[in-house]
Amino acid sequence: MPKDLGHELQRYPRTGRFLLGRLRGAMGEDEKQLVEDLIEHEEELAGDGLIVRRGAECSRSTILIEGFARRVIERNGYRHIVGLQVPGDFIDLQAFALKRLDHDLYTLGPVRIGRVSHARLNKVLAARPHLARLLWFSTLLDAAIHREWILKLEHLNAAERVAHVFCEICQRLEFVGLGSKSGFSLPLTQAQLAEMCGTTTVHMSRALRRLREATGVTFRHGKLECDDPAALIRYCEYDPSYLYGPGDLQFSGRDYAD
């Protein structure tokens, strides 16, 4: 767990995980409070609940306080999960500029979310350019993840793809104090894993078996157990640089100074 997580959640219970593990250290306490105060109201949604419908006009954006969400595109009767969101993510901040999303946003299990009106967001961004850059950074992180997923689908086989997904989830949850490289727990089914990896449920079952035989990793009922994280990383040649945490692409607070 990040050493500063307890402090952040105590002072900022709704947004203390925003940019944690990446550029939260570049935020001043006044900026953290501004982000906390952006939330106008909270909602709790059940599993498989719709957060934002594709094509709906958006006048507000959403931060994920607790739980998980997924980006979904449905075409020709098939569902594709094209993104996974974890606590602390502004899951549709791009709607501030686009006004309509090209995909649906659904919960993955029960969630607690905070809603931020674009009118309020616009006032804060106009007055605080440094904070605007940090919020922009958070949307560009999503774009970096999407690019890596495209590369993953192109170059990895099914077992390697699911290994890559597991490595990414472990790393992102470790950033926000909800997991580690040795495993995680979230309400993710085998069928949803298949939708994330561009394969079928039958092929996913085979891929998980191959992965278990090669690395010892087990995935049951949404729980990943990994006794040898290094073996999992080697199996899919995972490089976490695209997440802009520790590594050769990591920013320091100085890089985002005014």
Second form
Protein chains: 2
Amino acid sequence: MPKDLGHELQRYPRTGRFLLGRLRGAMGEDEKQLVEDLIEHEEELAGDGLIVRRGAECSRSTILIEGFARRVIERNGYRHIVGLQVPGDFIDLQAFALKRLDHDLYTLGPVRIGRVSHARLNKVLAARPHLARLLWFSTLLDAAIHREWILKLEHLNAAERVAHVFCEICQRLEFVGLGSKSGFSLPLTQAQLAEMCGTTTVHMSRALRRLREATGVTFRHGKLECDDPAALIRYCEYDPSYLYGPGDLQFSGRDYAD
Amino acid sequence: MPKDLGHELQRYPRTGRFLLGRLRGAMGEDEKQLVEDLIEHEEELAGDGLIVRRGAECSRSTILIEGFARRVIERNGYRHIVGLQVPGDFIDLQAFALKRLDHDLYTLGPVRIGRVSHARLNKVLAARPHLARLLWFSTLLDAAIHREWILKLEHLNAAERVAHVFCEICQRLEFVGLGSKSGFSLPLTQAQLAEMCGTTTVHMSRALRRLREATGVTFRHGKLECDDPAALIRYCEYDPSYLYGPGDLQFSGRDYAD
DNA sequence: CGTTCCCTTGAGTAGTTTCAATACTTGTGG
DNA sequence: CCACAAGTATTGAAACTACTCAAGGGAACG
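For comparison with the form predicted alone, produce the structure of the form predicted in complex with another copy of the chain.
What follows is the whole complex; the chain from before opens it.
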């Protein structure tokens, strides 16, 4: 929970959540302003639409200002979710280095996004190695989350997996100042939860019931009600350190000293 | 299969395999030389040893010159493999931006590694944004592989998962000029294969038997014998495009034009 | 030549999938 | 405002996949 959230959002209305709760403290005000100024224009998308298609050549990247997004891989007729994004995430900054994404990016409910051209990004980053390193960091955060998902899929059963998803989203929302004690809206269907937990819709329904009975956490119609987050955390033995917030992996230095 | 492999390895004996088969073609000779010169010293490690511990503050990174490595997450008494690395991989370049890794890196059999200090890396990258972008690219390759593993775990059964691991390793070895028609040494036990396929050793043994009966591919005592790679690829519907080699995600431009 | 680690097999159990049927929610048009 | 359709969620039963526990066989190393 950042203490000066109001300040950040007032001063940087579009990118004030970027790296918030993680390395935002290592960004100078000049760097924050540079990032804010990167955004060339804003768009609002209604819901469940494509943001970036796999294989398309990208000349710009997207930052998620409000709302959620999902990373999807489709192949041979099956479709799976391999990642979720929350407000403040620079969701396809990877495309700056990769040029083409290996997966699709879709919105999850209505979103507000900002677009950043790679030409501009390139100019800024060439002149600002420290900022470049911070942006690099932010893309590696996604990789760390991927690793945790691998672990989750290798080790947990269906009910624990979905508990893990809820824990992660709670934590990430808290980082960017959108935490909530009692619950929040998360515009996902059970079918989509199943797609990201490697199970079927039918089984996901049963897993959610089990989770509800064990922890009191209710997920229905895109709303998560969670009176006792600690129970959820206990249920899947959740450890948020991989998100590089406060904790044993935290790197709080104002600068990369090497 | 790079055509001028001999040349690369002769001229750049320690880093000649870096990005080979992928974006190495986009590196200038000056950039290749800079990378080669980054290596401050070389080490040989006997086998199954720790390279980097989770949470340790890193002031240098490691490139894998020969041999294999694995990414491991240990938690609450269980242990899982979340990634494999092959020769040419800059295995903990992430630490340059992350400072601390969220997982452990272990060797897999005997290896030869090169060490690169972050101070030096920082100087070079500040002056060379194009090279910085290429190194960034290489870390994102790992993220793409993670996503494919997530997909693999979400969608495939045990036998298909291990087939997928074999396909991926074959393909990555081929990129760096270590491909082989009939098979190769891969110093893994069935227990470790199980750790990366989210199953048990007992079940892995059965899965390997099923795979053997279906495709003729034999894995025993750290050796893969694979007379018919196409059968393996068919068995798990393997699609290597996520590795960003030749294919529909390839970006072959000499430069990042934006 | 025995110890150790690795691999294999069997049998019972737990977790997951599949197919099929039923209910609830939401949005739309009459 | 109600009826309807489409999408979403729940339940049951049977089949299947994977896990666990347990025991035995094989290779490698001193």
